[in-house]
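Just the one chain here, the form predicted on its own, laid out as structure tokens.
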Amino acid sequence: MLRVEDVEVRFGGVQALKGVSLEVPDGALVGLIGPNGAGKTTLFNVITGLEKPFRGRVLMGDQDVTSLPPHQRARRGLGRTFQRIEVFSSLTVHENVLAAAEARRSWGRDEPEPARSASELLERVGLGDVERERVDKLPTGLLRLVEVARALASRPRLLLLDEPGSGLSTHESEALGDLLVDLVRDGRSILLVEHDVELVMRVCQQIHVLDFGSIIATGTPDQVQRDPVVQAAYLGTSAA
């Protein structure tokens, strides 16, 4: 589903990835997890056309994307959340979601209509009890799941989801990764990037841990808890 090969990223003189390759099969749920200025977000911003590579290709399939426009990946299948909350404050939650649909509408084919569509999602996510409230009312893990939700609406085939658990309750995470679990199970392909590390750990089947802008493993959950190069630099412990 998305192969990224040998991307490099630089700002001025400082390099953001160093020949950084991934691939995210068809169907399956990845991590990628790393500390706190890895170069996470820089990857999806690779990913999804906002940030053009020094280096390097971006793959959906077999079709390379690395020139396309973000709009023109989206509509190729591609979704996204951000890292930092971008929802329009003034509207509802309903309203949020409903604007992706209507987008998606545009442009698709046999597309259902779009408030309906708004509100089977945000059942999905679990937000039906909140669909007419104005979204600047909710708290931050509420409106990490409108950003997911809106992402659905356009019905993406790979969706990558920028720290979804943020700010989210031990019952809110449970639930989202179900939701992460049943997305795949519907034929989605999933890039997480999440810093819980349990949520990663018990939903991903493979995980690839990204530190100063350079894959250093690539695994299984468990396989990664092992490796040392990952405890010393992601986990906090000794690799001595």
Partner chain sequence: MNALELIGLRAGYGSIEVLHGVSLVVPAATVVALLGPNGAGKSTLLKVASGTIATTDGCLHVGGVHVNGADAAALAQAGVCRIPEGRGIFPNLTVAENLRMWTGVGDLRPAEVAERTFGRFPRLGERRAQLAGTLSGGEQQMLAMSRSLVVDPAVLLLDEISMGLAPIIVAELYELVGTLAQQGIAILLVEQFAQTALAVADSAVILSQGRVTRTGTPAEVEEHLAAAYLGGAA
Given for the second form:
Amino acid sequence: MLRVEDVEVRFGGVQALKGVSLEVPDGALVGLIGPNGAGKTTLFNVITGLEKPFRGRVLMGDQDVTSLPPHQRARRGLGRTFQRIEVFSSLTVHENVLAAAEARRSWGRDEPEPARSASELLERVGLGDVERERVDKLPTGLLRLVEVARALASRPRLLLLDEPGSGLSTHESEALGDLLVDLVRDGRSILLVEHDVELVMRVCQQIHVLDFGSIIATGTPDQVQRDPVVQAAYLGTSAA
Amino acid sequence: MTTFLALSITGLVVGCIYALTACGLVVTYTTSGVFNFAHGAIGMVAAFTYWQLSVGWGWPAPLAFLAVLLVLAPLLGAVVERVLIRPLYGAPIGVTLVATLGLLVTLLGVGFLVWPPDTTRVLPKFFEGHTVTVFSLVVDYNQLLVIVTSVVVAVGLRLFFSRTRLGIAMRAVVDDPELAALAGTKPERVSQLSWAMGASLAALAGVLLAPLQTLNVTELTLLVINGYAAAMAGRLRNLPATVAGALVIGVSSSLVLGYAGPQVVNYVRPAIPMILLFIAVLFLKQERLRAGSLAGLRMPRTTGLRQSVGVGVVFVVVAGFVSGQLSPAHLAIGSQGLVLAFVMLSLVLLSGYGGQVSLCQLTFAGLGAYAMGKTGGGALGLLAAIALPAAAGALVALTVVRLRGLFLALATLAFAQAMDQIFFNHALGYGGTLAIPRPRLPFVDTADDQVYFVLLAVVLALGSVGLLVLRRRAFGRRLIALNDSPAASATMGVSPVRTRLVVFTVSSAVAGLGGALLGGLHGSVSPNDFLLLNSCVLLLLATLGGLYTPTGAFLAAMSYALFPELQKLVPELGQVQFLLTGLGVLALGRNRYGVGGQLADAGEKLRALRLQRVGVARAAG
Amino acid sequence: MNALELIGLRAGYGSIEVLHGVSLVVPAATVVALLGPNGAGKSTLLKVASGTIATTDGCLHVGGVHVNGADAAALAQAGVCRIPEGRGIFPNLTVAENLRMWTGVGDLRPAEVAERTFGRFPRLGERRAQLAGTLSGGEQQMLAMSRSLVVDPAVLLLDEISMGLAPIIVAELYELVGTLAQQGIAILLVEQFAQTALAVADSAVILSQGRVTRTGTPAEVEEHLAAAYLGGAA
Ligand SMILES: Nc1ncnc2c1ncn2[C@@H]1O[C@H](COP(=O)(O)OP(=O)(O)OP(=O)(O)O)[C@@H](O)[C@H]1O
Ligand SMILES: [Mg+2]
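The block above covers the form predicted on its own; next, return the form predicted in complex with the partner chain.
Expanding to the full complex; the earlier chain stays at the top.
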């Protein structure tokens, strides 16, 4: 579904990504973890086209999308959420999601009833009750769910989630995990960045660990959790 | 060689004054996020006050100088911050722009009122008669003073803003006043201080500039525009780049004007600052990083389709009825209001819904009128009146579409001014006029003023309903979404560039059509009808009326059209016109969505009351 | 003595009341965990306690002094330090300039502030000239948290400090919270991950729909958590 090849990003003197390659197979839920400042969000920005890589390629399916602008990539089935929340703060919760469904319709995809699908999605992520609220009244945790619903409204085939679980309570985060598993079962692929290790370990089939702009480990949750390098860099000893 | 040196020195001095003004602009912008259009006006008032104290009342010059710089100007700045700026914290850029535009108008008025232009006022140069000779070139002390002061101020400011806690705090409170308070700093006090400082810098530039020419209210006020390009060169934050930009602009324009022939000078000179500004804006890239605030705009509730169509029909019927009752003079006023309201609809779409602030709507209106006049009216004329401005709008949009907020506003400002100077003066001739026919329609005679009045009402109603429909549908939501978060919009498949382009083009077309109808109303247009200043007034009024509702646009336009009439009744009104503007702008602090927003709020309350009553009735029954 | 005390406190935004009479004490040298579902009013409570939002009724005492109506800057000077949720930095200032802002309270010199911060978060030391708004999410959170290290507060109000931080850093931070409490600081801790918070807390409070529904030792409160979260989610 997605292949990232040898991506390098520089900010002035800082090398935020130093030749990262990874793959998200069709229908897989892949985790991307790593210490703060490792370059996870930067990689998301490169994949979605918000950041130009200094070197390297991004492929969706077998098409090279490295030179496409963000909205073209979105139309090819790429959706994402943001770590620093980017909701449409003048709109209601429902309108936020509706805007995405309508956008999808405007680029010629079949979307017979955007308003209904928006409501259904909100129900699905557990925001049915606050549908009519203005979005700037919601606590941060729920805003992340609004972002998830909005991303889903474009019906992406690949979904990039940047810390969707932060700010959620234990219960909400469990529900989110179930939702992710559901989505993958429906045939979607997901790349998940998250510091809630429990959540990541529970739902992901494969995990990449990024540190200082390089992948330092790849494997199943078990393998990664037992890897001493990962423990030292990220998990700490207690979490093992 | 001596000519070259002499020109360079003159240019350097002028450049230094640009640098001072530009630094003042940068200071206010970095410390409050507001681009202060009234910066020059503050300098003007300071220069006149200085004249009043030193020449008028005979105070010793140094005393007057200090009094203006250290007492009066900071006081003015602090008051402005308190009454005008503080209530607008977090308001959209269009609203704060309008607030300072209003301040500009008010101060201009004060200037004219207190120092009527019928006497000539001249200030002696500082250190009159003292000169030094550098490389066989005589430089007077006044020039030296300007250069030295600018250097000291620029370096001092730079150190102040990067090294001192207070300077850093001034920059911090714009980002997040709440956090500043948590860190133990009183944000209101700091902002007030920074406005005082900005005003003091404006005063310094004004007082230094004043002895170089005869005092003139308008000229001193608008001179600051030359500083805009320099401020842009430093992206409104970088002081050294700002100063460098100012010096380059000063010296190069002095050289060009010195060596070029008089024709070029007359023709190009007024446009130079704007052309430079446009170029500077085009090379801009970075914007301010978004502070963490997630508060959105609270746009007034939009009315439903049926309701707005109903209101539109009633509006037209009433207009039809009223048209029969009005005297020709009143009919003309009413028509003027209707057509202006239509032009303002272009602003509701572009700035209200789209969040893009434009200061060149009347330029597009002018293009519409021009196209109509040149094609001789008829269906073709109407088409041209829409197509030409739309094409121009698309062109402008293509070059500035990356820009948002303030930078877009400044680019449109430059465009408007350049068009004033170059196109309209040329196409219509200085002071010339172009006859504009009215559109011809089957069955009705548009030459009849009464019919034309009703026609305008119909056009306005159609435009308003169309706009409301647009707002309630997907496109309206997309505009608001794009304004709230371009990144998120792009990642859901919306092309930010195309969407902005479309809005800008449509809005230009609306303005163009309005311009053609306006021209038809009066029968002709002249270059003076589309001046940048008028565009600014249009934006100001539209914002006061409320940029988010057609009703607001209608009210604003009508009161504008009615003003001359009121003035006939109460002649003193002309004197206090500027004060009224000032008061209007102050009212923005109460409701930043203008009169339209206030009305919508009232409507909302009524509705809530009614619902309550229905609820009570149900509960009782 | 109670470093922070709320008595029957009411507050909200405009006409909407969020806290309907909350009473709560945080003694010196104690960590109190404030738990409850999303939207219960926890962040609002911290905002009231730090003076960002005014109280409409009830009493707010800091260090035994009645401080209703004092603004945020004054309370900060009086020793209250709140680290707001998610956005505790100035994005258009550099890291070093942000740290300079922290010197508004307390009596550390700028150099000492930098030293303490970079000692705890070396990552920030490498980024000192970078605009804070371009830092990674976690780096921003570290920078926000650094304020609590350098202003030597009497009362520390922490709103979801673990949000967006790597587990290894979270563990370090909570260790730090314990140390700070031992130094005598009264700490009120809001955290979505109840277990994390309860592990360091001396006592815990559940807030639900703007009211305190339970107070007790961490163990006592933990039993009632599930019910509070499920019941209060609506
Ligand atoms: N615009 C920028 N200019 C300079 N440095 C930047 C910029 N954007 C990111 N960086 C740096 O690049 C590095 C990677 O940042 P990124 O946001 O990708 O980290 P991350 O893995 O998402 O971390 P976290 O888990 O904390 O969110 C960080 O050290 C950050 O400071
Ligand atoms: Mg990140």
